[in-house]
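Only one chain is given next, in structure tokens, and it is the form predicted alone.
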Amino acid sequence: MSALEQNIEKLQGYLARFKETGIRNRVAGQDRGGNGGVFQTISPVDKSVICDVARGDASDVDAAAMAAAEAFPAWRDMPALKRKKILLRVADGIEARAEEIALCECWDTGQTLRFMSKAALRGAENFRYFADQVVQARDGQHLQSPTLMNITTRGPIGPVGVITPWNTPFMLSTWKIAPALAAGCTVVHKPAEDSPLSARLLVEIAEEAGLPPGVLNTVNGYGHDAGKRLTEHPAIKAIAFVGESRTGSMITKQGADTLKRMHLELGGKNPVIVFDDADLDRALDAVIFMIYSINGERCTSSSRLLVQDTIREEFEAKLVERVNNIKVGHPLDPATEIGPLVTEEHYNKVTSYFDIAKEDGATIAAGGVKVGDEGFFIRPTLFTNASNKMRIAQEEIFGPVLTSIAFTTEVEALEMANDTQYGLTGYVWTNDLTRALRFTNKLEAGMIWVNSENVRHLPTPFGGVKASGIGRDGGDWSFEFYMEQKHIGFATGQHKIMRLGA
């Protein structure tokens, strides 16, 4: 039996469950329907349906929402060693049953096993990162002022929504629950309507590991209903959402008669820009990565290609081969380095800039063609001949699509790389090291990596500028989202007071 079968098999004993009973939503330590009905969630592998899942409404959020509020208070006062081993146990757990989140979300998103093998361990490693920060994560500051010491202290902000996207959700899931519950919030989960299997694992692993009831709370859902719920409701003191920024500016809207603090992580159009004086082997390694990986449907993939004249024809030339030679197919196939899109929408939608390249002038050097019919599958693209002006170097297609465009000097590859609405991540290859600090000086986005792929380390800052979010994941800055600062200060001595009416 072949590893595709081997694993195929497994898949479908996992599966089993669900198909008999279907995904239900998790609140307050018991499955409830949805009072919206079900839903079917369909593998984009050869468009069969997985199956039912329940629908939640606003009342479902509403009874999430106060099964959080009332869980808060013994989780926020909960000794933070006590809750630091729950969440040790959690990565555990994720541990022991990392194949099944693993083959349960490939087939789900259709994402490639060799990507989410090690997206399931990265979640585990999230829950283990964040558990060990919760004892320091209250403590503050002395400020010494001439009347008064001065300290800082941080508490939980109280119960949270975290609204996660489809492409690695599990993964994305983790880095926002774990430091919420490090934290000693308590949280109402909407996954994605488009990848709801590995959402209801993570709750149950965590249930399992001693998570109290209404600690993490799961409802599944649409945005225009379950979800603007979520965002509208009051007990619900902040929102991190992981998507598109046009649905980021819509759940501020809806969070801001109740004030939400809000925690955006959106698209990206990320340029990688390559100077004729970098590793270029090293370099092609990385563009194709960046873009070609987890079937480019990521946030931080760089989807334009900034290549400096000199290089262009040898570079392209050689990309294109590669880019020709990367394997599509099932994605359980540990051979496999593509496989299909998310969705019937999602697949239509990055075809569409198939006709959408020609007619703006590109060339089509590398696939630009679908594959089968039986899933959602196409070939890796790369369009060439391309200006920076095209819908496809300023629209975020998130697919397995790059886009080249041509440079000539470093003042021109910097004003092509910031002439964008998005500002997420940039790369930039050279090894001139003051071009390297002049560039990235300039260069707008949230996160930059020099010479290399993005390598995410969790103590540092993860987020961009502009139409790429607000806020930033990662170390202690999650922390002073999911928490309010605290100042009290404490005379040393009799200091005048002012007297009024004596």
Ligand code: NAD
Second form
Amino acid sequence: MSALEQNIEKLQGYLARFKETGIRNRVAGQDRGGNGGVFQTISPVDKSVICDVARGDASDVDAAAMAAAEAFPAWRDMPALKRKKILLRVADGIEARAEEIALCECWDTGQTLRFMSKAALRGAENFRYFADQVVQARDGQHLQSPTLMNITTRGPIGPVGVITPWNTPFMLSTWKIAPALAAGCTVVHKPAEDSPLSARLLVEIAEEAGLPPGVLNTVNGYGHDAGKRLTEHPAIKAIAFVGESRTGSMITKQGADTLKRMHLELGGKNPVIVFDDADLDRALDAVIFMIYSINGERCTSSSRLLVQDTIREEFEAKLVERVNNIKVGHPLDPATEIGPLVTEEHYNKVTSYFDIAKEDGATIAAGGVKVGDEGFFIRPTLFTNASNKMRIAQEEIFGPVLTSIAFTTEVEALEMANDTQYGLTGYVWTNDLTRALRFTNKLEAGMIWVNSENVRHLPTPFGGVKASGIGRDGGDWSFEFYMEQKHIGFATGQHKIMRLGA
Ligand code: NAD
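Starting from the form predicted alone shown above, please give the structure in the form predicted together with the ligand.
Up next: the whole complex, starting with the chain shown before.
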């Protein structure tokens, strides 16, 4: 049996229970149908129905928010070491079921096993990393003044909502849920309607690890009803959101009446700038990796290549050769590099840019075609002869599609890099240290890598500027979001108090 056949057989085993019972919501440690009925989740590999999913509506979100509110005091007050142990057991549980998570995620989203097997393990790492900080998360400062001993302390903000997208959904949800739980918050998770499988696995693993009922609740459903209610619910104190910029703007409005704290991780149209003095072989590898890995459905993807005109021809020629060599195929085949796009709607959106590129006068140098009609497969695509004003350079396509634009001077490269509504990541390739310092100083992005692809280090801040988001995750920044600072001042003597009406 080939590796692909073996993986398909294992997947069938994992899916059997979902096919039988569908995916139910999980509220206060109990399975719960959706008051909105059911919807179906479809595999982008062959358009088959995977299973029914309970469609939560506002009343289901109300029940989950109430469960999270009831579970909050006990979870907040649980001794830190006990909470830490539970979170470490969640990490162990994820590792133990990493294969199941990865196979289900691939089938649900079209992501390839080569990347999802790592993403599942990264989910465990997220839990382990934040579990290790539980004990000191509430520590504060001592700020002495002449008349007062001031201390600060931090406490969890309360029940929070976590709303996640369909790209690498398991890893992304742990990136939010792990620090929220470590901070002492309880959570209502609304996963993306297009990728509900792995969210169900996460809540099961968490409860098996000893997470008390109601501490993590999962309500499936659509953004416009379940998601909307979560952002409006008065018991929910903050929303951690990952998704599109226009959705981020919508939920900010929805949360206004209840003064919700919002953390928004949104879209990007990230530039990779390659100067002619760079190590061009490494730059080529990184450029290809950062747009064609994870099906290009990656917020940090470098979807705009700004390449110096002195090397453009040679660099693009090498790029075309490599892009044409990328293996598109079944996501469970270990050799596959790109799988199908997540949904028909997304496939239609991404492929519409093939015509838009032509209309705008760019050249399709590689790809630009659909692959078969069994699933939502396309060839990885490269647009050349583009300008930064074109739609293919300004809009987030969110697929394996790269737009290459030539520049002459450093000033011009910087202008183009910043000429976008987004500001999530930037990648700079040069061996001139002074230029790298100068350039990164002016580049409008929340995260920049010099002579490197995106390599995450969990203690570093993750987030974007401009339309790419508000707020940061990672290290203590995550705790700042899920916790409230409190100041307490103790008088150290009989300082003079101003007497009015005396
Ligand atoms: P999306 O905005 O369509 O949906 C994200 C989530 O929001 C889903 O769960 C959806 O149901 C929910 N939602 C939609 N409307 C809502 C509403 N009115 N109220 C409450 N919830 C609502 O995004 P998507 O298409 O699932 O994901 C792709 C996007 O996510 C891309 O733009 C990508 O760049 C972005 N993303 C950003 C990051 C980051 O860290 N910056 C990471 C991954 C993905």
